[in-house]
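What follows is a single chain, given as structure tokens, in the form predicted on its own.
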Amino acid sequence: MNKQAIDALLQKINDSATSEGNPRTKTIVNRIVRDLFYTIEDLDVTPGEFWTALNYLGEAGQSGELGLLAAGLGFEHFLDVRLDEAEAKAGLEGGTPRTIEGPLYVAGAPESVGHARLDDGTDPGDTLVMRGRVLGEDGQPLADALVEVWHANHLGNYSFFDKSQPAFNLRRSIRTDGEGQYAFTSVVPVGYSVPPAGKTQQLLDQLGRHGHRPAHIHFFVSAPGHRKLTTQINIDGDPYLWDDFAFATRDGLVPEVKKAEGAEGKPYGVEGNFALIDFDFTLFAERADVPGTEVERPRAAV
């Protein structure tokens, strides 16, 4: 079919709608098809190919990998670039940059003023403290900002996905003191790998792609009146650092590894040597004028 006629039938499907309908979901859905007929005819898409590729977005979807898809095709980092770029013709530069939020944060951990432990002694692994300040964009400390922090065991598991951990183990929330300041102590995260016989290592394999992702910790970063930062900070020195198949790791979220010991850690309840990593966040004042960083999606709550 050339494309006069795909767009005849594309016109057909759209005109046998019986009421108005939602305007906006049809303008979405109907350029997705066109999209696909497209792409089918100008491939020569089989329809053994088309029902293959359906057929493993159910499975990915029973399965709970969609979210491991989105990071893993590059659609959350997308998303992430477009929003840097409505900010920046608003004139919003120079704040902590944004990536991606991952399928794996949990509502509800708890919590603390000022400093919390994350781990529950259990975990091996070098002991951290990571510590900082949250800042509004004139440089000012933010008290009462909230720091939602959360990351993975020595074996790349969260907790609540993973029943065999504490409930909230490596995750809290951390309310900055008077001054901005939060801290936590934990223990260095590892990097891990998507599930080897899972649905997304499976389409990755045939892009001829890894599943990698380099040591890394989450956070959500908010603040009365400001925008709410959606990050992650990297482990420097993980193999996949600048290689991450979540395309998440970004200039200014590399942070120094410090060794440390004795009186530095005395504050946080530790003693000995610790990997140390300060850490500031600067959040942006709310605007009318750019999209909301307030994103809606199914997420895991207790």
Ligand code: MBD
The other form holds:
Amino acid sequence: MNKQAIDALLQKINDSATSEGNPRTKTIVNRIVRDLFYTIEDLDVTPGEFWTALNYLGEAGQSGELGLLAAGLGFEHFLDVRLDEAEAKAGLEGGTPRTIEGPLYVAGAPESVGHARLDDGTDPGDTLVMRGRVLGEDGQPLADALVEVWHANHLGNYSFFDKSQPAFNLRRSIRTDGEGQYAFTSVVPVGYSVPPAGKTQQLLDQLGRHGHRPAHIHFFVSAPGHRKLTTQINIDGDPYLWDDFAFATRDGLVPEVKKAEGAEGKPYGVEGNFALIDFDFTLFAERADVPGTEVERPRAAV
Ligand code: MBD
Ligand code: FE
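Can I get the form predicted in complex with 3-methylcatechol (MBD) as well, since the one above is the form predicted on its own?
Let's see the whole complex now, leading with the same chain.
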């Protein structure tokens, strides 16, 4: 079919509407269907290929991997880059870079003030202390900010999704103290890999790509009157540091991992050698002229 014939068919489909429906949904769906019709035409997609793709998406949904797929195909990073662009256009600069949430956040983690221990002492691996402050654009510390943190264990697995871990293992919410400080004690995470027998890996194989992420720690950082920050830090030295299957590594999010020992660990309940990361988060003040950063998305909750 030529494009004119395709457009005529699309017009007929669009004209079959008998009520207004949702105009925004209509605009988006009509556009996507048109782009897919063009794709099928231009690439001469066979009926078998079409039904394979549809069935693939159904199975990926059934196995709960659509969020993973969105990350792996770069959609989640793309949405970040578009938010960056909107902020730059509005003159916002100097905040901590955002990067993707990923599909493994769980709401309802235990909350504490100032410091939290994320592990229960049974996770093998190097002890980690991460600490810093939450700051406003002006560099002033923000008391009572909320730092939500979650990361994988020594096998790259996340509690809740990995039922062998205790509830909320390596997940906490920490309120900053009067000086805007937060700190946590945990174990250094290992990089995540998509399930090797899953639907995401099946497609990655077809694309000639791997499904590995470098070791990382996730954060939501929020404070009254400020734009919520969704970000991660990476553990420096990971072989996948700049080869993330989800494209989430960014300049400014790879802090130095220092070696510390002895009395330095006292305030955090740590003895002996440990890894130490100092990292401040800088939040933008709330603004009406930029899209919000509080993202509506179904999330697990306990
Ligand atoms: C993760 O841990 C993650 O952060 C992302 C983006 C995708 C899959 C697993
Ligand atoms: Fe992750």
